[in-house]
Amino acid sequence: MSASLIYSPFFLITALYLLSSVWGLGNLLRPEGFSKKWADRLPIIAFVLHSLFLIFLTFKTNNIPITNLFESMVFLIWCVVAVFNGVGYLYNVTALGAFLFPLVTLLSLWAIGLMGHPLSAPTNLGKFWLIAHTIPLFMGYAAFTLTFTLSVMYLTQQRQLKLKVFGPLFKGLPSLESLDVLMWRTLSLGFPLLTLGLVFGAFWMRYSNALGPQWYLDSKVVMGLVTWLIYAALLHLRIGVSWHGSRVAALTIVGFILVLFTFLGTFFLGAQHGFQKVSQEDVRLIKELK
């Protein structure tokens, strides 16, 4: 079965995330034209199909489905929506989906663009390290994605107040105080997960010699540390200096840009960490062995 056929269900999942975006924004801005029922149901349908797709890939690869850049992006998006569902269940955050799912749709389209990219996970990455390093890291990134979304919501609501615009958008968004608290909680969730993932990753690279003696100079490793320092500084400013509001929101946006760059951008700078180039001949030989 060709890779394009195996991955084809993700086109439907992306379409459902797009519809979730349209209905979420529509329900926020024009609730009389876009029912809340479908604004709530569409993300659930998309997430269930996304979960089934990941289970299918897991059985197909006999591993966590992050064997290439496309699968890694798909898994990251699933983590984002999973954390969204958890936050939504615990805190019932009004309008969060309306702001999150346009981003999820863009990430899904980006993932589709990575289909067939010649970077695959190395065979010497054992399942234990795959779980210990990757899952906390991805869940940490997902929590930071929620922090970023809440920051955008905070800055949007703050602008509505400054301009004294009290339309449907203002009424549909939570209060600044509620958004500030949720930014702090998602940040507090993401940071220990990021730390755990980086510690396990450093341990694996140090003792497996996967990247050679100078593994710490790999661009992905360096950017991972920079990202960790940014979020550590954010936590310090929040706890030690009592920073709140727009300053924290602006910094979390910067942090999220670093997350995206660390996750994918470093590969285009020559990062060797996590994935290796696979030639067409390698692909042919792998298929023959199967």
Contents of the next structure:
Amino acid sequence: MSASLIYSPFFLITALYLLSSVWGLGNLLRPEGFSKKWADRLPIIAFVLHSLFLIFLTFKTNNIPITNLFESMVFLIWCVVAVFNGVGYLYNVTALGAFLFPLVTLLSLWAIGLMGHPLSAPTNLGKFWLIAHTIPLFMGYAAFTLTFTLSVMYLTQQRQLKLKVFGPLFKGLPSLESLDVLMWRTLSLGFPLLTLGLVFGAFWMRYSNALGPQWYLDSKVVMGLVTWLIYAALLHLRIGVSWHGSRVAALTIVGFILVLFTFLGTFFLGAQHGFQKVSQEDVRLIKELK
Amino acid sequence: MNILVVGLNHKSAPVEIREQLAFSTSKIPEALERFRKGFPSSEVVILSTCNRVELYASSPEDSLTADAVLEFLSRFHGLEKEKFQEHMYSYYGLEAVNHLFFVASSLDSMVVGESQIVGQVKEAYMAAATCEATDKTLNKLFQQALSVAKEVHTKSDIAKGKVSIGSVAVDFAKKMVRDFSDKTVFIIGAGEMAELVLKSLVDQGTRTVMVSNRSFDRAVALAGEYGGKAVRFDDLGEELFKADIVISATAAPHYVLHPEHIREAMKRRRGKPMFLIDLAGEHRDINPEVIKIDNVYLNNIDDLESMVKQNTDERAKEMEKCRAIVEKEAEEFMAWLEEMKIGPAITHLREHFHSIGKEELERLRPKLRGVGEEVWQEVVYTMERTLNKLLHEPAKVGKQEAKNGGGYRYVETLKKLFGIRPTDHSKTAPPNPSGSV
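What would you give as the form predicted in complex with its partner chain, now that the form predicted alone is on the page?
In what comes next, the whole complex appears, and the chain from above leads the way.
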């Protein structure tokens, strides 16, 4: 089966995320036309399909589905939606979906754009360390994606309160305090996960040679560290200096841009981070050898 | 069975007239009893609130008319009819039912969608039921009115969106605050308006209250009422930082809170957000420049009022939907009422036919003197069979018509067709179309 055929279910999943965005925004702006029931239900349906797709990929590749950039992105999106569903279950913030799913849809479209990207992971990577390193990192990034979304909501609501714009968006958004609390919670969920992922990564590199002896100079490693420092500073400012609201929100947005850059941007600057360029020619050769 | 309502409300009459015609709770049993003495077979409910006085009555007698009710009101209150007559409206039948459902659903209220009226209608009905002033018709009518009110409130957004300054202020606060229980409210200027907003916030769970006032005694009094702390006006700046929500409503002709105050307070609060509500009218209490300070939010009385207006307008938009619900229910009630009337009407018709049959047989008997008893019985039997067969269809159709809401018209048609003398008076037309007597 060709790669594009294996990946084709993701088009449907992307469509469902798009639908979730439309319905979520509809519910926020015109609740009489877009029921809350479906605003809650659509993301769950998309998530279930997404999960099935990942299980399918895992069996197909016999590895966790991050063997190339497309799969990594798809896995990250899954983590984001998983954390969203968890937060939604615990705190019932309907408006969150309306802000998150447009972003999820954009990330999904980006993933689709990465389908043919030639970077892919070598098959000889140790599975234990791979999982120990990537799963916490991916979940951490997912938590930060939510922090980012909440920050956007916070700044939107704050702007409306300051400018006294009392439209439907004003009525639909939760209180600043709720958003602030949730920002704080997702941040405190993401940070330990990020730390854990980085520490496991460092351990891994001590035992393997996947990135060469000077692994710490790999741009993705460096960026990972910068991201960590930003979030550490954020937590410090929040706990120690008692920063509130808008400034925290603005900084988490910076943090998220760094996350995205660390996650994917570095690859476009030439970093390989354990991935190898596989040309179509190579793929054909490997197939013939088999 | 006739239903009528005679009354006046905030739209039809000035407050002085409403006050003169109002029934105090203690007077209602006496009024009900006196009314029932005047109209022995009637049922009656008196609804008397600060915005309306209405008398709902039902009677099989023709004598119960809007005019008779006006006479009763005039006698009971010792007022000349001419003094209030022009402010009164009256509705009969379907229109009366519609009106009650409209009132109970809070569609006729001064603040459309307010929830108080449902309780008042219920109380009025309970008071009448306790005095045994209601029977089948008004029992059914008022029970249905209460259920219609519930339906209107659940199926429409008529009660959505707050329409008082206090509740709108809470709505704003809710966009900043998630949990009110650990928040401190600071009142500056212990006036009526500030207290109103304070009460709404306390209802949301606020426990810590601080009050500052030019006259310290008044501050102590208000603080005492809410278990709060009174702050001397000169110490305001010193204590301000403790407040999460500040409500200011002084009569001062200048700003009371300046950006420096707030900046200082925010420093001491370590940036914790602060929500300010300026309830002062023309001369604002809080310098609007404070909005430039991070994590400080300010709403003034104009913002609150414009939100009230927005919500009121939205309620008005829901009116059509509610009207449809009410009208459907009123028609259902009338159908029930008609079904109640069909039974007696068919009995009348049966009696009417059989009395004609009996008359004819009596006329025939002497002419058939030669005929034996057995044959005569056969003739009588045939007559009865014929009459019953003729009656079968009208009775069947009558029941169907009643179910479909055409019972009233059907009964009227029967009466006309067969010349049955009227014993049941159910006129639906009010004396004049404008509704006022």
